[in-house]
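Single chain ahead, written as structure tokens, the form predicted alone.
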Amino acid sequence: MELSIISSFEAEIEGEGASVVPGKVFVDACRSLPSGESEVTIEQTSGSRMVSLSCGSASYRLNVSTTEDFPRLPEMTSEGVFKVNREAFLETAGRVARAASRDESRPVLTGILVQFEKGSAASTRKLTMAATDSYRLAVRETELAGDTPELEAIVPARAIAELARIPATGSELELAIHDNHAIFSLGDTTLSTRRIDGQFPNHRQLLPEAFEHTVKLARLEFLDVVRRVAVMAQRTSPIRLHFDAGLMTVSAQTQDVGEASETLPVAFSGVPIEIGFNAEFLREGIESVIGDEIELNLINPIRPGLLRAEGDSFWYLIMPIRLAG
């Protein structure tokens, strides 16, 4: 009940009617049909409570349930319905899904948040998501053409993968933000979802006024050495961050499994810092950045550090990990 999926084709039908199926059987079936035959025919005789599903020599049948059970599902009206470009929408979420909860226990944390602005030019309007686990916070602002409503929801990071599954039929995607529901609408497949109640987290009181240290790295480099060092960081060990004059060192250590060290020139002065991070995180912080160059932005070990890139209207802000010692 908290997510539904409508599509709809043309087909050739002799007579109307409904039937509920059981879905996983129904789809494996239709993924085994013979390769090569163009044609499947669906028929559910008057009063029978099975459907077959034949193509070329392979035949099922398959028991059904009455259709008063299944329920109503929302759709698409035309009020309140407006049109974002679908590529835009979608890597705007799909720069920031990453960092959604996956807790269960807190539905706020395991959405991203959608808002539709007045955007820096009076025709354009930006669009705002941000999601967040408490860990990590990933934001991304973008600029849109025409004219949206001013408005945000909370809908689930689930619902907007499944949105990117969806082929693409034409540039344009239609949506509409009601009280309980968003839904988005591409060529002839609706998604509806819940929308999530709560109160997202203030997302720029969160980002620091002003960082100590700004490092900037060569992306792809600094993500394979994370990635090789992240090996060695297993459990709940931290992979360790060290910048000294002009060098920064990357380092892991699990008990009973091993270490792992490699350096890295940088442009760094001023007092030797050490900070810790989640190995996962921060990769996924590294991937999502887009550039050639990503930036570091440090307080202190215990105060969050900021992943960016000049130009790029996203940010990922990452708790860090208190090192022993």
Second form
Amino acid sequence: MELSIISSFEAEIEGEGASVVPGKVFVDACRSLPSGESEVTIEQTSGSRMVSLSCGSASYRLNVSTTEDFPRLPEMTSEGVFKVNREAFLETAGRVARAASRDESRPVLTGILVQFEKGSAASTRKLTMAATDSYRLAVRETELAGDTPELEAIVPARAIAELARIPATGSELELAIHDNHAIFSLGDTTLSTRRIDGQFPNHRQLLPEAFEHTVKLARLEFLDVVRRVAVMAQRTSPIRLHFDAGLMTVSAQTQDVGEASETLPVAFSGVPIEIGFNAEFLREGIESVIGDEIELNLINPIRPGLLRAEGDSFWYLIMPIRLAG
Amino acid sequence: MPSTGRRTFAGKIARLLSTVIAHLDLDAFFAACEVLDHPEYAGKPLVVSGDPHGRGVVMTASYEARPFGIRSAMSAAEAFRRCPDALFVRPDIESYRRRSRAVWEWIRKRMSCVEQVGIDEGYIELKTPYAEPARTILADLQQGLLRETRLSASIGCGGSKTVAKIASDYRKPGGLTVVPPEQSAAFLAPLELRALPGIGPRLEARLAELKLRTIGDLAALTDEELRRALPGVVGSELRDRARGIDGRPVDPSPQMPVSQGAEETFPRDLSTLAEMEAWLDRLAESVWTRLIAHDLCARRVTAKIRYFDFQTLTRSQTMGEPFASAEELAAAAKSLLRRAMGEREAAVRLLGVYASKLCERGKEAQIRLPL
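For comparison with the form predicted alone, kindly provide the form predicted in complex with its partner chain.
So here's everything in the complex, that chain up top.
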């Protein structure tokens, strides 16, 4: 089973039963129910192959499938369940998720590595999440209070995205990591997802130990410049960052379209360098760093660059585009 | 609809008859660029090659170096043995590319139908069906090019690509050889077989055993004799070319090639891995030069191995990012060769290196994490 969600809510029920309704049609019907009404009635008489849905003047009858054919969904049991802070977990996931790959040819890269390790104090745990599509790598570490087992799993990025869409209830998220699947429970909703098999790349090894240049920039200003210049970085054209004494010039050029260029004062000294990046990857990196000031660390035009902020346990490694000529 | 067929056929004949194609070949191009970049090299035997003390291969020898018997594709070590006093310089591909681009841009401004087929050669279709106006046009082009770029070119002109190419090689450097289309067969007939593109030393030797020495000898074969001498499609294609028949048009907007490759059938079978690897180095270098000339880079390499008994293996590998150098391409080809030798270790008569999954240089050079 790739992904399943079970949710429950209170209702006035006359007699027990189950119906299997066609998902998309049912959701579309529910969404279009009259907005002024506060009650909806769902009815299926025993032996009938139709379910009726009525709300004010609206009334639907839907064909149903047999309940026997519906797969058994994994449910949360007490086994291996532990609790984490919901907000911290989803914030950690949200900051790395965009770096996950959408290319199914390497399944491991479509997942997010979720790792619970010992924290800095006896009473804390360190939650690390990492995602990479091989062009960039995002890593976030969060210190959590409480006692969680030490474990790791690769969870499909899509499942984490679904989890983030479940309406917030309460401050805690329950989870259990089993051999083949992971289960998350938020209030009355349970989401289960298969785990991705395989070895996630060693993210710690991928982060260079030292950089040649560290440039500090006002994050929002840098983001605005990149967004403006990126308009001219179409198709596969790179966005170029040129560093010279005290200045950074951000430029992009697409043949038959046009070009853009902007210069910002920066504290840079040494031999001028120019490095190219995919504009979208660069923009997403600047967006996922939190803080007023952002650090851009560089080695040379063909080695990875690193975006981060002081005091934030988040690293966004981005591979350059080799510039022609 | 038989009439349609007849019309198309008639159209084809009419086009064949009226087509005059020129082949322009820059003389000792890499060496000529070196002399322009370093005027002190002028008048000296100059060899553009890889390391003459390693496994380098000769890319171009200047005309002063040729009397020593130094030729393209020879190992640089052999060239050094033949003329230790020659200047051996490493290729500066970027400079050659820049000059090549200037040459072809200049030509395209003057001629409407140009097909560049390499860094230093290309075909031009002329709008006149007659030889003499063509001669005047081409002489102007040749002199203009020399004036403008200080690069000398040899030009051949004829009724087909084959004739044009052979004619451009007829008198070098600086030659202009115009073969009126009706004289194609007569022009080709006395030439040695190896002048015909597609005939290498090994095939030439095989045909010599059948007493075939000139292009005319091949052209004169009957269908039955041809079947015995050269079975398969290749035979009839080569005989057509020997007769001056070649319907390939000049294509001014060639699609991006799917692959670039080079292969070599050896005069004698190779039996040691060291010999095979040395050849893969040369072949990879030649493929690399061609990729650069087309402004391309490649992410996939294929090694082709034909054993002495004609069993043929191909082994390929795709990389995350494009190959960065001829050495990287060669290293990947050699590791494929070693894999193939692990499956079957035997003497080989042919080796080939092909680069594919091509992309334009610079545009698709997104580097990946080493995952």
